[in-house]
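Given as structure tokens, the chain that follows is alone and in the form predicted alone.
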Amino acid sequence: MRITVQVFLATGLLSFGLIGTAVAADGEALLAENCASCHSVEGSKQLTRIDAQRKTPEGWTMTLFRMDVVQGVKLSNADRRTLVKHLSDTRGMAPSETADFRYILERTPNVVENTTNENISGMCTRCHSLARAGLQARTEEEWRLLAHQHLGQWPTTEYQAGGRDREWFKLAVELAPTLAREYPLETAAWTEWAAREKKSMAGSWRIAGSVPNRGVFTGHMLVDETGTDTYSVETMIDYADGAKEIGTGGAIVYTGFEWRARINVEGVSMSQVFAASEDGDAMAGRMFRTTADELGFHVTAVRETDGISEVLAVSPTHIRAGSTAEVTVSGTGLSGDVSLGEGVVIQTVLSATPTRIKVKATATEDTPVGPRAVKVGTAENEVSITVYEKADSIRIEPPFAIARVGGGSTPRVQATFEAVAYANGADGQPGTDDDIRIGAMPAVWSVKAFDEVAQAMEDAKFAGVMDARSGIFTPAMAGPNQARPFSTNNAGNLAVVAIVNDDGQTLTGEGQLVVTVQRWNDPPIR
């Protein structure tokens, strides 16, 4: 099943064949041709179920997949692409409606959701992420029908672990009014967004981000129109370590702001899931390996055009009080004096262009510790450089992670960690709320058994291997292992250990990694 899902994604959502300029018109015709026989309302153009809900491109992709597998609605790849585009544009989600759930679209690993409604979390998140519910908008009746659909399609639901401890169906139906209040079909946000004129994404973009255990990168992204909301893309990235990477590919924009791209970067297929700002002059999201979405990084992009001046990145991200360092500030439209905040003196400007300024800066001995905003003339953003005296502790990010064994058609799921240094706050104690985050530092990585049970099962020996330099853990292959006690699978409960040397002092941080079984069902929205 997983292979089928991946193939469908490749052809249905993230494939960039020329959709052409007639997508909108063809989309409504395709709905009538392929969907109206079951969903039409006699005597009107209204489509039952379909017109009572709104979804993201990934959500509509899942709907069409289900229609194919369960109902036998067979579509060509081209028609499927057209329908996903049309449904997303006409029955989509506004930017503000997806903002709290971008992590699931961007495939961000190891996110811990914070649910505020106990009824929704108790019902929906036993099987799905909260984002799965939050990235849909329905009428109350449509939410109620969804409960019926669950039980009709999966009749054993009430007898599974998530349902047999309560009156599952009764509670699911009664939840419809709550879901309709939280995620209603009709909203001012969608009405306003649907009517707004959308800006083309074509042009030159300045991009920046940070790759775990590699550091800050900056670069350009050149975008040219190839059709209605379709684009060719070329990326040129410079890393802080001096490496350069060039990528080429294509993109499509759904709903006026949902950017989806596939880029070949030095022979590696990378996917981009970005959200454009409402004015169309900025984008933010995540870029990750197409075949291993856990390996990726967040990206910020700003359009390079007259009148836009923003700071996007600074490298290094921290400087010790009493030291001098070369600091590079990157952005777009940069002009004017560089400011790194109180107590950080700019000694000299080493080089300057509208996209990158390198300075020699000194943080005085008595510089107050903590982050300070980075500015160039009038340009600024939420970019900061942290002054510190010494690192007092190391925290592993993420503090808890999951990796998955794999093999055959199901690839292994790796886990990536960073060692982040902190300075004690005013209370002088590590691990408290007033600690000052300094930033990621190079570390030597290893794993060990998390507890006595893991020690007895020799988890550190069998569950996988940690790369000592990159902080990337690769789990073992799946299947019973005759060499293990009780011939168990290569699962494990591990402590992740990072050792950092900061100016002669050695600091150690620990996190937790659970290595578990394969994810057999991996839909676009988990």
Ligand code: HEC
Second form
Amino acid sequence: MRITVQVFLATGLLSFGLIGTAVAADGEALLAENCASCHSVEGSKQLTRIDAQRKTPEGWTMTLFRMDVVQGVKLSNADRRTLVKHLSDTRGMAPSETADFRYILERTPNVVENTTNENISGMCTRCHSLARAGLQARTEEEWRLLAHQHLGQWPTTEYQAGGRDREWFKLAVELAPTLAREYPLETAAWTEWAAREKKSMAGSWRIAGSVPNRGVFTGHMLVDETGTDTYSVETMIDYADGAKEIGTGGAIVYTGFEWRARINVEGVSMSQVFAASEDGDAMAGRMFRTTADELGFHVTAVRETDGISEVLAVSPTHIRAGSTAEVTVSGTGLSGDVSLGEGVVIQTVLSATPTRIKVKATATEDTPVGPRAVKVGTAENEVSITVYEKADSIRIEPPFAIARVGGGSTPRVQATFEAVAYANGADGQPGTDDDIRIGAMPAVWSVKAFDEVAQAMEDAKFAGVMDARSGIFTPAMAGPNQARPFSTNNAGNLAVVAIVNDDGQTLTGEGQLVVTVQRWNDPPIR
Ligand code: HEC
Ligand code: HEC
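Please supply the coordinates for the form predicted together with the named molecule, as a counterpart to the form predicted alone shown previously.
The complete assembly is shown below, putting the previous chain first.
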């Protein structure tokens, strides 16, 4: 298994550091050369299996990986890159078809999936995400063959622990019509998208985001064409705390909108997984450390062109009723009056450029609490500032997280938390639906045993260390630890505690963190 994992990391999408070189060979010719021997029927030009399914670049990478490991289909790195590009351009997913499942492509940690169809989630989410299925389009026959492939390759599915409560194979075959209805091969969205002229991503972009426990950043991203759908990228970012970071790297765009970049930011390799909007003038997604994808943040980007005027960020994101604060609104093409919504009075404009306006604003004493849209002239973009009276409770985000011990060949997986303040809302009760989200607040962080078993095993002492200021938990080393009872490993079950001081009042929030063992197999789509 170990060898397989290493091959996975060394090939496929993860190695597109060489993008820009040798994506020359013709995709269909490569399919004919490398795949048709097993995937064609005499007298037909169609490729069996390959022409009856569509998927993301990561999905195609995984299929090619299986063809390599199980069927012995050896491809050079250059040919594999060409094939992943060609297959996702010609047999890919339309933007709207991926919208519900971006988190898995973005490698967002600790997501709890929204499962709408009980039958599918009960059958298909025991070993991997629902997104792995949801990011594919197939004929009914292909969904049926996939059930065969699963049981053929993993016969233990039917009798392993957690799997023997049902006749999995029989039910999986019966599920094919449902899957084909939910995720069909032929859709109007794909027909329309495949035929559409796509915009080049080259140009200057205004970008913004927020790093947990650090705050808002804004910046520019300069993109230049280096080949067909490949680009060089330069980023310049300013943090609200005054720090500046510069990055350079490259990007490739699959299917006309799937932006994948690798950027060296001040010596740290960062990956970007963005989706471009259908008009090609905006992008959104996640940027994360290439070798530690749990450490990342959401980014939005808008083209810096005449005629585009949008608000991208506001800092701070909340203001107390009865107080005055300096508020910075960032975006592109900004001109005109700043509005921070009802009850927030703009006292003076401290500085103004088309990308950044700084104002002095007062939230009046009796203004209703809650979020209001941030606007400049006619520009807005779902950015809001929240007026609050006082914080009533703290919720930890994410409320439940996983970290993994590591070291040696498999790095540890950290966990990052934020303390988010809420006001009680009309019912005066914390933890109810009408609570008003105020925003993330600085906190002092710690961990303690989650329950009696964790207490007896001294999990808080052995499982790792919580950084009191950043909210980042670093798990301990993998392997047996003789200092522990029964010389067990350093896994643990912890309560995460955040203490927030809001205007003299102390509030505490608690979450849960399970520190578990390594993930030995970490494919592009989990
Ligand atoms: C040596 C024979 C062989 C070659 C060559 C081969 N395949 Fe396959 N392929 C198979 C077999 C057998 C299966 C069914 C088992 C499976 O899905 O893993 C399969 C299944 C597939 C599927 C369906 C997977 C699914 O999830 O339903 C796709 C798509 C595919 N192959 C693509 C390719 C591509 C692209 C190539 C060329 C780069 C290729 N294959 C080359 C034997 C081959
Ligand atoms: C026993 C564990 C298990 C269960 C249950 C399971 N899968 Fe999978 N599935 C896997 C593994 C492992 C792979 C990776 C295959 C590979 O090596 O490429 C996979 C791959 C896939 C793929 C990608 C295949 C490709 O090549 O494109 C899809 C789609 C998928 N599963 C859908 C489903 C659906 C739908 C169900 C429910 C009917 C399901 N899975 C249930 C283990 C499971």
